[in-house]
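In the form predicted alone, a lone chain appears below as structure tokens.
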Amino acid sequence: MASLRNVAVVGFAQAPIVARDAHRIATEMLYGQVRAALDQCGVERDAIDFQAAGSADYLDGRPFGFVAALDVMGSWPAKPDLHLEMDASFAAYYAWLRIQAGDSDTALVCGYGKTSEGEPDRVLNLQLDPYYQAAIGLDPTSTAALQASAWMARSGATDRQLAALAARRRAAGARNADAQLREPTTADELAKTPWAVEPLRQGYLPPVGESAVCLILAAEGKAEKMCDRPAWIRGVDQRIELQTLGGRDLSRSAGAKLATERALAMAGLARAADVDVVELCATTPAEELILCEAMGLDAAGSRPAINPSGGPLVGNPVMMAGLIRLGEAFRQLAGRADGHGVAGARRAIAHGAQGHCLQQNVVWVLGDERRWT
């Protein structure tokens, strides 16, 4: 593969995930994280060449809310800017591409959203096929249940297995100060919770929370000056599948499989199991099991450590859950995962998703060493 620019994650700040921040609007929540990320890197806003954000104004009903966020992100004097109505992990991918194109050396990527001020289920319904699926009122829990049913029918997975995985993530979340669910519970307790939509129980699903995150990327030459232990991006790939649920096998994730294969090939690795940490953007236990199969990972194995942060199962802030996975991978490699660090972590995979039933996937492979010379 031809040489690319070495680009690293050099800073990451996240507001703890909460059900509702009663005292701040989304931009106020974001401001503190932008300042914290810049402070980590020891720079001011004028050191950043490009900025990108992932959010959805529909979530809180504030028209052109992303314009208000420009002031918070520090876009004056004017800087090149991008806004995506997607999870901010995809904005990070775009920022990486801009740096590869050579017109930027540094980028600031933000994710934010005030879900408590809107109706996220109604908004996310609009991601579905507008004629046959959105029109009948399907929400993310309903489609996730369809996916879980398909996975369980094909794989033979049981309700008990879903409960056990959810309990493991709750135990991990108890060690993560930014998680929304911080009390461990047992598989037996979770398996007794009522159905949300069968075969998914309420105890298996995360609450929809709100947060704000800011991540900083920098190219070689600047990354080393902004961070003592950069997390170098060694491979990345994005794949999109059909929007309509009936047009793909919901029990599998062909997009995640292909994105993983391409990202690993770019990174010079043979298997996902060759890394130390994997952060998956899975909002149900079935979704996590599908991703593990797609990536060739043992969901119950001890290495690599899967979602040591607890993952989205302990807090699912819409529009930024995927970017948090990239930030958590950085924290592990930079030695900043206080309370939930994986000893000796040198390589990590971070996964972001958007759309119902893993329609869109982006996979990052990171390491503590540069990829290209």
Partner chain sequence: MTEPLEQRVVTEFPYKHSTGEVIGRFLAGLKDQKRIWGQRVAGQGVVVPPVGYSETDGSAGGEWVEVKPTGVVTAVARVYRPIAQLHPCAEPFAFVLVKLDGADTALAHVVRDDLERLRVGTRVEAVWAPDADRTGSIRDIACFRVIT
Given for the second form:
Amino acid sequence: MASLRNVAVVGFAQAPIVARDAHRIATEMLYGQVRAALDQCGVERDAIDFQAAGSADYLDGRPFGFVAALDVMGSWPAKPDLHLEMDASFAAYYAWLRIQAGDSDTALVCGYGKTSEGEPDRVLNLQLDPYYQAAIGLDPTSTAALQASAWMARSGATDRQLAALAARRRAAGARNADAQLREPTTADELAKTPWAVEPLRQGYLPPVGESAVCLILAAEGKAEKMCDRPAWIRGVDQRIELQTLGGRDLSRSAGAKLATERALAMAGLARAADVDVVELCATTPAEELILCEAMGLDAAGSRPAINPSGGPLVGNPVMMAGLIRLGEAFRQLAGRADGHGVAGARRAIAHGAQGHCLQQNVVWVLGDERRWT
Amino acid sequence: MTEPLEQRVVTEFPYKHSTGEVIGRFLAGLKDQKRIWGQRVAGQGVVVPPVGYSETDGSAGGEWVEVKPTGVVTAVARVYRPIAQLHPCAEPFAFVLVKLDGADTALAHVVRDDLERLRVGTRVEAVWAPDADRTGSIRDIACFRVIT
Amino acid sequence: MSASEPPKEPVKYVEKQVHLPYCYVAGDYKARYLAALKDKTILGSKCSRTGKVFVPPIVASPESFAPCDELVPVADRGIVTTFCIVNIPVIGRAIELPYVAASVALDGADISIYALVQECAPEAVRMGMRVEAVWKPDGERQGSHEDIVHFRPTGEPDAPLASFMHRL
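To complete the pair, please output the form predicted together with its partner chain; the form predicted alone was given just before.
First the chain shown before, then all remaining chains and molecules of the complex.
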């Protein structure tokens, strides 16, 4: 592979995930995070060459609402900008590509959205095709349950195993100041909660939550000046799968598997298990198990640590849960994970996902050392 | 601290989505013939319901192939509290993926009865909506029912 | 003998009725702005770096990227900066045609608000014209944009173009 530019995550700010911020609109939640991320890097907005964001106008109930966010991203004088109607982790991927193109050295990546203002089950029905899948009323909780059932039928996984995994993530969430669910609980308690959509119980799923996040990328030469411990991007790959759920084997994530293989190869690593920390954008325990299988990870193992932040199971702000995974990987490598830090973490994998049943996946491999010389 | 100010709004979008020839003819088959047609597609086999192209390699869809109204469930999601104005019925039901006999992909649909007997591997068959109620929609198949 | 393919005549379209309830948050800035309208007060927010005042209030200046921490009242009168004469009906708006939709730069504000200009012939409206808010009577104001019924000419001398060029 041709030599690429070394690019690092150098700043990350996140509003704590809450059920509803009744006092601030989405742009007001975001402004503070952009300022905080710039402050971490010791720069003003004019130090940033490119900006990208991910959000969904339908979720916010504001057609073309993403335009309003430009005002709080520092878009004046007129800046080059990219907006994706996808999780902001994909916006980060395109920002990384733009830096590879050579005309930008730094980029700001934002994710935002007031999930609590609308009803995600109704809104995300519209992600499906209108003839066959949206027309029968499928919602994301139900499609996640279909995927969980396919996984359980193939793997033999039990309700009890899902409960145990959810309880472990809840325990981790109790140590993460930005998590929405911070009360530890037991697998026994979670297994008693009512079905959300069987085979997924309410206790296994994150409640509606909202946040705002800003992450800053910088190329070698600037990254070292903006951060004392940059998290270098050593590999990244992005893969999509079919929109038709019945055209895929839902019990597997072929896209995550391929993206992981490619990102690891780019990073010069043989196995996902060779990293210290993995942050997975899994919104159900079944998704997490499917991802672990696709990546060759032991979901119950202690190293690598999987979702030490608690992951999306303890806070799932839609359209930014994936970018938070990249931010969490940065926090681990930069020694900024505070209460949920993994001692001695030097390499990490961050995963972002978008769409029903893990339709689209992006996988990042990060390290505390540069990849290319 | 300022007292929070909120506003409730309901947004309605009355869309009419053009179907195109392949989806349109598949739906006409449900409405006029009570028959289920798939399309033979490179890389995917017999795709039901068809979209007119291969989702894996982008090639055009090929010949029409009729499949059976019976098949096997490949995934089940039981909904105990249906969401009004989204879900297809007010009583508990299940979303299912069904691989119809003769098809290589699965169709997403619903099962309304015998939910306790329903699991991956269960055989089901299509229940047609009455003649007067079929409008050229995937819901011209009213639901699937468990075959004993 | 049964057909070997589906009907030649396709179904032309499917209907989808999308039903999306929302419960919007106004945010504290806009909540205070709207509440103040009940008292016939128009609030803006002041940029901590440039001193420019934005109406309705926003938390940060898109221009300087500095916070606008301070809410300040602005006048309920100002200058027509640009306008157009509307001759086509808009669904959901019952105003007699033609009418004037204008940008009005309130005294003390650095950007314009959208306003109706009435109580004069549409062709009498011009750039630089001085106008003032006509409020709903006491007791009828709800804390909404409709508390200002419209703007009307004050009869004061027009403002010279150079005085509001930066607010166009």
